[in-house]
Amino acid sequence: MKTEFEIIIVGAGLVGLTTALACAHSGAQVALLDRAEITGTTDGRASALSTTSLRLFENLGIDLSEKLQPIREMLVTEGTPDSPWRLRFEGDGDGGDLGALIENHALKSALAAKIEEIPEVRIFAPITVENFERIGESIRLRADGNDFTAKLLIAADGHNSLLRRKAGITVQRFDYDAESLVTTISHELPHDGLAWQRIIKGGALAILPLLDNRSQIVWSGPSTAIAAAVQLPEKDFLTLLSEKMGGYLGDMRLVAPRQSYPLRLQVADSFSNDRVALVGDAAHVIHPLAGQGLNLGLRDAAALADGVKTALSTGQDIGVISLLDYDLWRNADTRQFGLLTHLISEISGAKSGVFGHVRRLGMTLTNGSSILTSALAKRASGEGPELPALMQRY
């Protein structure tokens, strides 16, 4: 069995398979370790895909045209979809430039079937890792009572990595006590691929278009409110549910168990350390207000393909050269991010007071500025003038 590589990574979520396609693109050789097989999945999740995002899977030539739908619209209101406290963002019509929806396990797949084509990426699945030591210029790593050694270790292993802590770097945690609630309903009336967040008592209720007239509720609220909802038999949810989203969508009826997480805003102090490198969860966890948590990920990923093509193409260290502008690139924007969506958060969760009233005036000047709501689309499009060659157009 070969056990050296050029790049280890560790975890096969999302973010995982990602950094291992884009640094197979660059040109290394690439293991890939998980606890579990690679094609399982239990998360009933969906995610919103930036438009670079989408560039960055075009350009690693994955095909999910027929995964993604599109997001024709975007609502932030307080109160129903025609309330006067609302910000809107509308797309060009084909839902391009706003971004798609796409549900994580046909994500998931369509990164796992990629990968299976990939000679450069070895699966090594389920193993599990046990410890890792520097040796010179290398790392070895420990899984399973064999030893794989590679330049360069890639964290993708979640918000509770082992590799993280092994790598000595602390994180910055925030807990909100509160959760998300997530489920998916199919409904009587179309969407029209309109992605609604509702502000309400607590927290927020995000509905969010899918394929085959079918939307990902995801409410947000505190930990208790969301346990008893999550407990309420199903016919009582659907009433509550459609008493909150003001009747839109009609007839509904629940298509998906309802699970629940729990909300944090946790960043690592540092994103790199001596030839290892944190992406995804491992690196930041944002409150999931904004919708950018994967996004986030997938530019670590991204960025570090940048540095690996670097190193490559000068023959020189992977595990030192890929790491000079990670952290820096990385760390900034995560930490804006993270503060927006904390600032999000804090502000949505008032129903009244100093925070509501500026809740409602941000909404009514926003929405009255065809500038600053452009600024936000961009921004939450990921565009910028230093975007990863990936996520660039080619």
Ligand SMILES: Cc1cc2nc3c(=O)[nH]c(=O)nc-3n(C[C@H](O)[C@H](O)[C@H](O)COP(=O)(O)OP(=O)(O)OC[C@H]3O[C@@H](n4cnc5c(N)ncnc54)[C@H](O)[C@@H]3O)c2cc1C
Second form
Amino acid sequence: MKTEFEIIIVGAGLVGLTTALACAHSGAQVALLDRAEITGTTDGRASALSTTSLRLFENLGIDLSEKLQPIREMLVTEGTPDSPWRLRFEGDGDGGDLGALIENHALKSALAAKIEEIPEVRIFAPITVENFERIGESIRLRADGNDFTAKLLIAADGHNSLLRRKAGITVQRFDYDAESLVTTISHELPHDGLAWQRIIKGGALAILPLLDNRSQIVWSGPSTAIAAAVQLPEKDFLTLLSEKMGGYLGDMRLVAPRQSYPLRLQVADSFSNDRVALVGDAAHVIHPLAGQGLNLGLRDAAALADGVKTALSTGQDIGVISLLDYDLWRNADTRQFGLLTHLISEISGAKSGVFGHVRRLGMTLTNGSSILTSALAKRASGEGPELPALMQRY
Ligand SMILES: Cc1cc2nc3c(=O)[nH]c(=O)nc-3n(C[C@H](O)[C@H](O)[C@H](O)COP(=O)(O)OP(=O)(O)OC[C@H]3O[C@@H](n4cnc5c(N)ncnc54)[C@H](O)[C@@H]3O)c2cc1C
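Having seen the form predicted on its own, could you give me the form predicted in complex with this ligand?
Complete assembly follows, chain above in first position.
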């Protein structure tokens, strides 16, 4: 069994899989390890992919066209969609600016299928990673009694990252005492590509368009309320949901189980150290309200691939050169989004008082300014002057 690689990636979630493809695209020999089967998933979530994330997949040769539901309009309101307290973004109709929704299981199977075609990536799963150590100019990783060696180790092992802890990288963490209930409904009326976020008592309800007249529900609120909503009999839950949605989408039924996710803000103090890089939730977890966590992780993957390409094309040490700008580049972007989503979640959660007034005033002013709405949409799309090569237009 081959155990010597240029890069070892631990964690084959959406970010780990994409990082493996991106690094292989830069020419590296990669080992991808996960404790679970690569194709298995119980994740019932869908993700809003930004335009730059969609471009990354296109540039990696992954065809998602049959799996994407374009977002044609985005609406944040207090009350029903015709409420005066609203923030509205209109897209170009094909997801070219507001992005698109994809179910996580569909994205994962597309990424896993692509990896199977690529000889530069070797998969080891299921396998349990135990530890790693730095030996001279290499990393030695121990998993299920086998030793793997590489120049660079990438931790894509999720929010509770073992590798992050073993690398001695600390995090800043804030628990919201809130959770998101996620499920999928099919419905009588068409959604017309509208992604609607309604601010409700103590949180928010997102109704996100999926293919085949279905929508993903992400209901975020206090942990006790969400736990109770998960336990409600299905009929009662649907009645409650329909009431919160003001009858929008007509009759509906649940087509997926209800799952809940605790919410936190967690950012690593450093995104890399001595031949180790963190990507995805191993580096950052943010409030899902703005649908940006995965998009940030995909930017980590593309940014690392840039560094890997530079190292390989100049014949320098991949474990050193790939990380030169990585921490600086990704840390700033992540902290901006972390702060922004934190502020939005705090302001959204406030029912009355100063924050309630600030929210309404902010929505009215922003909605009235095409410059502000297009600046916000541009920031959420990930576009900016320092876009990694794999996210640029060719
Ligand atoms: C309710 C909700 C809605 C969201 N919606 C959006 C959205 O619309 N848009 C968006 O951009 N983001 C969204 N996010 C965020 C997004 O889902 C996450 O950021 C993303 O899934 C993280 O992927 P990951 O690959 O980094 O981590 P994970 O999916 O956690 O993958 C980690 C992998 O590492 C493996 N692993 C862990 N430990 C080990 C070990 N010791 N050895 C081997 N393998 C190991 C695990 O088996 C797993 O496969 C949402 C999040 C929530 C909670």
